[in-house]
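Taking the form predicted alone, here's one chain by itself in structure tokens.
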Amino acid sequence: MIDTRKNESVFVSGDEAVALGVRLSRPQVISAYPITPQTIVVERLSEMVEDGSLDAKYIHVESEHSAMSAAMGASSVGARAFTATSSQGLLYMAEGLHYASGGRMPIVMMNANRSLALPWSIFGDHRDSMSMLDSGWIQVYVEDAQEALDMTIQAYRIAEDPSVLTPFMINLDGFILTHTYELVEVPRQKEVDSYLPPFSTPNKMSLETPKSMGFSTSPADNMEFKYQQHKAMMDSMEVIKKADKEFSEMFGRSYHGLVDCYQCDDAEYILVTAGSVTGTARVAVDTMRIKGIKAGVLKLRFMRPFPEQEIRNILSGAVSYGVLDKDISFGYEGTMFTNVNSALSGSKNFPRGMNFVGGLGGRDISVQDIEEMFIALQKCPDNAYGDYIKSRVSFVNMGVNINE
């Protein structure tokens, strides 16, 4: 086990990094149902509870729906709760996700991004979590195991803020992150305790101050509750930035809030990415820069809340931009592209964008693939408008676009 009296570097998988972050966050209830490639998270947590290094109630439930229900039950009485899932399991939880966000229950959940059936696949893309964007959960996409550990701690800090009280989903690319081993620095427990105080909320069932937690509304006042959810999500933007800043001051690592940039200051062609492929994109940017092409990468960390202003500030000065989606909304385009394109629609200098759809079902996205994206972005502004619309969505590694 890790000696929590000092910082220690350990060689762990992304799943294990999440488990370490959970332990440091001191949850009181863990509801667990295993599903590949998330299973290692709940296995490690069960071991921590068993050996006494984590003081928590571990509930091995019979399904993902039950895992979310148990986490909701814990949160509704003021306990810090954690659960984890993936793919079809996330879909099985879908009903509960809306209950949790509507009930303002700041549950933290790790989702191991994995493709959805059919065809059946255990490999990763973002179609599972992207399908849940409207469920009212904060969504972050991490790049590596260190960010996974650190964001698990930050997630509780953000979700439990009195102005937020919103559940939080941490997304890790299946197998690429969940099962790949990296050197990770584990913070000291004492410092985490200072950064993350015990959970306290007035929004809970209590014999002293009884209140209804699962109620119905009429059409006359339902919108007011939905507005409060929306406002809390929007307010979380400042909480995210503050949590990252204070984390950086205490632990020496910053993730720059809602987005992160690489070589974007003077970039003419910018690729928007999320998750582990960002590292590959940085290598491609370095190659393009050597060739004299001003390329950059915008790492989109949060899909909800969506960082509209940051995206506009960074992309508005580009000649053209691309969005690399590991998701497709069948019959239209990738979900990330839809959101980024909408953010730019009110800009005076609206650069043309292209949507690259890749990595579906775990297909590899190489440095060469990303270099070809930047070459396509160079040609994008020169296209006639009709040709531009025709080529706007391209499937990576297939040699075809959606209109062919």
Given for the second form:
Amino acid sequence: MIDTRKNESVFVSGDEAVALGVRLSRPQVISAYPITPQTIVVERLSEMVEDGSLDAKYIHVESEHSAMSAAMGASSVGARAFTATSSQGLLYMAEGLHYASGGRMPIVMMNANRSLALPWSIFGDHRDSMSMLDSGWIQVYVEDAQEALDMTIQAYRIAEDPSVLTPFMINLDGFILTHTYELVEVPRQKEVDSYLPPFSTPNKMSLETPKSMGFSTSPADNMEFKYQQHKAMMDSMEVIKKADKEFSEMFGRSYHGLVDCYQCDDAEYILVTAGSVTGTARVAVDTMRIKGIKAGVLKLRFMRPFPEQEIRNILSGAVSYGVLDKDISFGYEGTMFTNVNSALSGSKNFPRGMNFVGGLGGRDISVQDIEEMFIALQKCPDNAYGDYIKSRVSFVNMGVNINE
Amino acid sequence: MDKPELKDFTKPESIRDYPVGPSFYGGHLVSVNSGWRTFRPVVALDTCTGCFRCYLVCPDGVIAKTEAGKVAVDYDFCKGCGVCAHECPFSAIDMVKEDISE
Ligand code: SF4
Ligand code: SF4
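Next, give the form predicted together with the partner chain, keeping in mind that what was shown is the form predicted alone.
Everything in the complex follows now, all chains and molecules, and the chain you saw is the first one.
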């Protein structure tokens, strides 16, 4: 039995929890450029480097593009690197994201989920990271500050696994997680050190083994490298599960791998969520259950690699399912919905799905909003070509009447 | 001068034989790379003082010192940019049009 009581508990924000997780992971290089609501992470890290509690090189860069470039430089000489960003900053480093994943550099980055301009807004939604889904980064969405800290440590373990060597993005909902204070348990350094061995990589530039790095290829060899990236990402699924299992054995907390379920076993109506809104959905499930409605929540933790099998297993038993996207791909639907539907397309029983687009630009999603989603799921029309198509994507909690 | 030698590249049979990402041991050259040159730098050895400024400025690192201590351009990899000719303090390098009939 693990005695976690001796561990220190601190009252910190999600940003600070990430900074604590980073310090415990002993990165050698941190490249930083501040952007709201991520700023506190890099502020805390600079303080830790300044007071000597974190032995790392802290590089002030002039932009997010440079933050990613500096992290790549660090990773290419075998250093463990960290950076953090948000929103426009993530898009500004987009070129670098593909470079890092193509170069198989296991950089860990925290992204504070924030909406994209225009209209300009500092508040949260998932449109920044969802638009980077194809950049070859592992993407996890955390629900609370504890998961943020724990996943920072796990991120290095997963990203640096020799079969993975893929960069890792930890997504925290802007303000809802980054700026909300919670009681967080801080693992002990000694235990983290034994969970997370020092970084080693075959792609290390050094005087002993001079390398040509980041070379170009002709069409005759390019696809092989892309296949490798895809395979590494697929293989990371088992590594993620193993990292979670060993983490829970050592620290007493499990996040159940690629997805987490709440009351899904006998659920007839399942809502798929990602990030902090999962907590709200858990409460809504409780109130629905009191009313005798068999509701459940499937928390999608990883968007890449995508937990296709898990989703198929869990959702194919439902009467209907909803996907709550804090994102929309204009002209179609939410990106999570598309991905979930694709996973289900291989199953014999393909229940009816509805897409709830909510939370854009920081719009609140209340327990009541989610209760209404479950009620809508009960009424989900089953004719595929009429009402269903028309009503399957709906905007939650619009402030105005849109029935023009 | 230690110059990497050209090695034949045969496409690996298995994906496992590819490096993990585009990273490989340094100096692995598989083909000459000079087909795009319009002008070639020609060093007038009687004017050249051996200052080796050209060696410092050549962006492709293809200027070297021969065993006799003279300046030599590796035409297999010179791209014909003319930086060496422009920078030579003694105007000892001429850019001569390549004869495409060769
Ligand atoms: S810079 Fe001119 S003078 Fe100096 S070594 Fe080169 S060719 Fe000769
Ligand atoms: S022409 Fe350009 S590439 Fe060729 S030797 Fe001169 S500087 Fe180097």
